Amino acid sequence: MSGFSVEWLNLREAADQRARAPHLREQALAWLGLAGDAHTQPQAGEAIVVDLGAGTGSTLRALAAPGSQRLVWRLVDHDGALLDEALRRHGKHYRIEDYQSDLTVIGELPLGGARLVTASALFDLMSAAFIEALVLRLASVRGSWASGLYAALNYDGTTVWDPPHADDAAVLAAFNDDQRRDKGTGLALGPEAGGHLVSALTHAGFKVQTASSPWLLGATDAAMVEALITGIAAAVAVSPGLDAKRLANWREFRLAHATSGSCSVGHVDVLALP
């Protein structure tokens, strides 16, 4: 899989946390026994959360609530350095089991006993085969520990900049094409990931809810916006639809407005319960 640096994950953290759909987060917490009707939910100490592509622990931080320290957090990532950072930040305060694992080997993922499987900004990097195999494994488990799935921040292919530039649409089309390339798990679904995930979960019998969760970026996010612009330009540099001069002009224009403009990047959150 393509890797992400601690620096980039730190830059995007505030935007990620703002973007999450609040009502789906609350329902995920209720499923874990941390909100809602405690009489119909398991006690928090009994619940296991398996976070796929855990990185530095962003999902753990997003679901922090009274009682969350009593959960068992299984953090799974292929990048040992990111897991080490997650343990450094949270190992003294949470019950963490870390697994450096190849996420594509579905049968070996440590899902046993999970009350909730989570992932943030992961499924748009993955293939259709990965999503279908994971949903099949989740659906095969019945009984007292049937698991839900909370998948946040799946990129939906939309980006709107203000002020606009004549090549925004061309750059976006090239970027979305790049999002669909093989990132180590087969051809990635990119912007189609959210819809494919919902379809697979619904077909498997889950009760599925979705909500929009866009990044809304402004002047206070300038460092992240600059990194985003630079990353997009690098990703589309070999696109046949953009020559180098057009792309350089777009990049310069966008960077010049990083502190004065705004940007919305579309995502969708998904919550599926048995």
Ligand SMILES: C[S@@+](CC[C@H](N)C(=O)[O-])C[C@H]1O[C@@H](n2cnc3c(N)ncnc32)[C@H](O)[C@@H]1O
Contents of the next structure:
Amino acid sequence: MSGFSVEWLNLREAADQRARAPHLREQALAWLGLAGDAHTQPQAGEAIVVDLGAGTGSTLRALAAPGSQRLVWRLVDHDGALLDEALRRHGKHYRIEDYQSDLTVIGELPLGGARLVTASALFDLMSAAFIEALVLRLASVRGSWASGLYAALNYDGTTVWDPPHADDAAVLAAFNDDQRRDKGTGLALGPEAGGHLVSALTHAGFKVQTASSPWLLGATDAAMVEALITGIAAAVAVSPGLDAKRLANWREFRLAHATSGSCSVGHVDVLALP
Ligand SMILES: C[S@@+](CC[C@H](N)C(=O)[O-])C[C@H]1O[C@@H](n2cnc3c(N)ncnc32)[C@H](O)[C@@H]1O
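Switching forms now, from the form predicted on its own to the form predicted in complex with the named molecule, please provide the structure.
Let us now look at the entire complex, which starts with that chain.
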């Protein structure tokens, strides 16, 4: 188990797919030879995509396009239940190899021959050491094959609610502190993940592009917004800066506006090509 349930990943799926920056998705597809740009066609055979922290296969769904069924997907996650769900949904229509393993054992990641390494909503959970080691490994394969990295939906630390509440900033600060907690790979980068990824990739010689990919949540996302509010309140419950009464008031106000208000949660998408 990873702490990410199928239910939560289902709840956020529509917002995630809407949020991805379209032009980086298009360029990722082009790099895989699926968007008609002759300069970026893979040399031969089926392109291999390695999705890190694949969950139920959200990136596979995001990159669905004419011809994408000839891709070979290597889905890597330590949560067997999420991988089983990805196989249940897509195993009949895609060529999928599933790897139940810990991403932090970088040397054992199945990157051999990969045209593209992908991840979504992952790097903010990870440490600086993980990102640096992964980028080093991606750069080191360059003599043998060319691998790009498409990392979508890295949380950037911003959340804007409408209507506003006096304690939004205090709750956000406490939440961002919680995002930097050790999630099993050392202190997580949280909101700094996107910037860290960009500088490591640039330093390693990749051509890097970024684009904003916020969740824009309104009335149709009320179930997700309610789960988000409850999750944030639980995450910051032990924060020294917020007493229980203030937090309870904030939670109550937010839940009361979940169907009538709106919310924007900032993310950054990163595409790095050799
Ligand atoms: C926020 S979920 C994102 C899942 C999917 N990429 C998506 O966008 O819906 C993070 C995923 O990373 C996986 N994960 C986190 N840390 C991991 C680790 N150290 N090794 C393997 N998988 C990990 C979790 O099990 C989970 O599936």
